[in-house]
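Single chain ahead, by itself, as structure tokens, in the form predicted on its own.
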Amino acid sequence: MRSTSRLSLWLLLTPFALWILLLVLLPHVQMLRVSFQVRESWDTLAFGVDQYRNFFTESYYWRTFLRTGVMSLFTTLITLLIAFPVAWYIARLARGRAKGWLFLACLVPFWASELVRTYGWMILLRESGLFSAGLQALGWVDGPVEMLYNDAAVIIGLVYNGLLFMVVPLVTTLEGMDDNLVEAGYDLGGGHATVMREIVVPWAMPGIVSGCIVVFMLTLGSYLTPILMGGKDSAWFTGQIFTQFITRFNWEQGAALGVLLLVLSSLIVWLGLKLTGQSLRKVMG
């Protein structure tokens, strides 16, 4: 009986294991191998660390990564500030069908691809878009205003694309909170800010950290939104990786930048977990 259960378990896990092996582990191992290759001529490869040395010696690379990391952290913070009240309302205040409709409102934009969502924002923010026309109608500006191709536009697009991934873990965490905890906080003389800071936020911390990790990683690895809404001069690290692979056909340097993006972003996530006193096992589950 036990052997039959084990066999059934292995059969169930096999598709997932193959998926991880073929589409996650092997490509990353191959990318790591390519990143240590040095092209001595068009048909001769040798082992070396020249690509990694380029990242640290050429300031354009690491400055772009730092800029991308800072903007990703800023985007994650803004997403959290927007998502937390929404998640609180859905989890604690909405009742019956209202909760389902609010969840649906968060989900509907993701029925379209990231490309469609990004172009939607570009239509709104362009010089002849709705926002520019609204400002002119209110008399706040004298002529058309171009709101695209800057950091603010990039952050708007990234926040919009990451909102659902912040709301869902927050709602899941907040739904499990006992109402008596909040009531006890008020009974003991705590105000709204005190109850939120001392009771709600600590309780929701696993959801906060989980949502921040997902949004940060998605933002750091985003390509379409920074390139389309930031313009050709947008300095985003994934744009450099794309340039090395596709434009310059320098797969060795592109692979090294890809490995560095994975390693450095993982270190940032690990540091965030340490600073918040959370563990990956607790956050995920």
The other form holds:
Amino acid sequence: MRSTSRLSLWLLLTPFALWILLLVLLPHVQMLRVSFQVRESWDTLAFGVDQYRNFFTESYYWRTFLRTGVMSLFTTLITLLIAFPVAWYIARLARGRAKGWLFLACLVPFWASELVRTYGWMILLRESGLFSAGLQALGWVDGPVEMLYNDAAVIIGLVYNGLLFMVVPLVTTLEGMDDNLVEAGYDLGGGHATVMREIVVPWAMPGIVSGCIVVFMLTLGSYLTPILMGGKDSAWFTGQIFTQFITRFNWEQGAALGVLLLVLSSLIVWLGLKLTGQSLRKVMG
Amino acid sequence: MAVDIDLHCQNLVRRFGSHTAVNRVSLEIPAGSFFSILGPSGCGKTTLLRLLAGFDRPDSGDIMIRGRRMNDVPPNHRPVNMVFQHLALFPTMSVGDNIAYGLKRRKVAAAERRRRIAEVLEQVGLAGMETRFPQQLSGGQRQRVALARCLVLKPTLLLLDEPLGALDLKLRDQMKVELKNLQKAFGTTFVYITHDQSEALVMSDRVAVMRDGCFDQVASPEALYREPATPFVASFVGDNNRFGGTLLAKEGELAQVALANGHTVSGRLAGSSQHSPLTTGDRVDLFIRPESLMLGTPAKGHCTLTAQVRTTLFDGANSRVEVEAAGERGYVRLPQDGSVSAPQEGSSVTLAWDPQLARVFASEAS
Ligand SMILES: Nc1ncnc2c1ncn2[C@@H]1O[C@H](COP(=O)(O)OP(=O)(O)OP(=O)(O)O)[C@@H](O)[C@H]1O
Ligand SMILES: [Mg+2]
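What would you give as the form predicted in complex with the partner chain, now that the form predicted on its own is on the page?
What follows is the entire complex, opening with the chain shown before.
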């Protein structure tokens, strides 16, 4: 009895374990190893921290690194601010059919690939795009305006990509909230702001944190959107890694940057959990 | 002595589409009293309470609290607090913070707040539980926190929506008494809604029996039990036996009723007999309580009815005999003092009662 259930457990776990081992653990261990390799000449190999030293001495590296981190945090915040009212409406105000349709509307953009979605934004924002033409038609501007290739455009694209991943956990937590909780908040003398701050936000915290973690990771690791919408000067950290691996063929440096990115995202997620007093288990469970 | 009226409602109406959930309800509750609204599930109790709390607005009618019109006052500005059916304690806050929430909204200083929280917790028997979380409390303790959270604000009116519904029977009986004592100790006016008649009878000064959005009767628990105004109240409040028949004759306040099997029995006409619109030949229902029925030799002036014993239901002091008479099922209280021995199953018995204790109502078309 005991041994058969143990066996079936193992059978169930094996694909998962293989996946973790082969696709997550192994490449990362390999990358970690490569990042500490130093190329001295074509046939010798030594270990050292040269790549990491490069990162700290080359200001372009760590500046891009910081910029990517800060912009990702900012994107996450904006996504949260936009997603919250949307999720509130879907979870608490919409009824029956309308709810399903609204949810679907959030999902529809994800039927197109990230590339197509990003091109969609480019069509709207570019110099010869719809917005520029519209502004000219209204007579608000004299010539065509370029709205692409700046930080705002990058953030718009990233927020758009992350929105669904913020809305879903928020809707889930908000749906689980008893109406009476909000009513009790008013009944005991609270106004709208108080009820939101003291009751709704603490209740939704697991959803907020898990949405933020997912959106932050997604943004930090995204490549297409910053490159396409930010242009040459987007200076996104994943772009750096790409350059090292592909253009410069400097795998050692690329691996070091990859490891640093991993450390950065883990650190920020850990900090976020600490600051909000949530545990990973509560947020993801 | 003029009594202060805490709550006065006039012709409250609330409709949902074509359904009228609260239909022309008027009520008046004196300060410091325990008022219950009793009714079956779905009769509109919660809807009425939500109108009083301000979560919902009446389609017509007025709500006055201490003489002030409340219709347009939002819930957070009404001198009213509510204990919800499922309590709605804030799960992210400790007991102390739950109680502090309302005080903070009133800008009570921190030291004063701590004092009042400790005081109210002491009063509800939870001294020193400030730092616990609602999930760490038992059902009865949560109940008390929900009460304390409202009572600490000293509301004019405390609304309670079946707060004992989630508790087990034993605890519920205990909380009933405790709730009544708390109400007396605080002197707050309670409006308590329930579908459990025993809760309403035990705790209340006055009870309103509600059906399909209307009040059938508003009276003291004893008056409800002894002088029900409608057949609905007669059957809903306390156990009752109902026998259908036709009215044979009226003699003063007594009525002769011919039952389905041809037997003639009698009972008192409900309401004032002069105004009774009943005429001979009308379909009527006779209600007689199980404890008013007697087995064995009838006393003088009692009317009788032959019945078949189906089974005996032993339940200590509340033991009953299930009988069948005139095509209806009925129950007879079986005193456990040895004065009457349990009758044989299937045997014939004679039920006897004092006609003054039976009530005759016009039959409700059903
Ligand atoms: N928001 C609403 N929309 C439509 N109908 C409603 C709404 N709220 C209540 N009703 C209807 O009004 C009637 C009364 O409901 P209410 O909740 O007041 O009953 P209740 O007496 O509290 O019952 P219970 O004892 O089961 O809690 C019910 O028939 C219900 O279906
Ligand atoms: Mg209800």
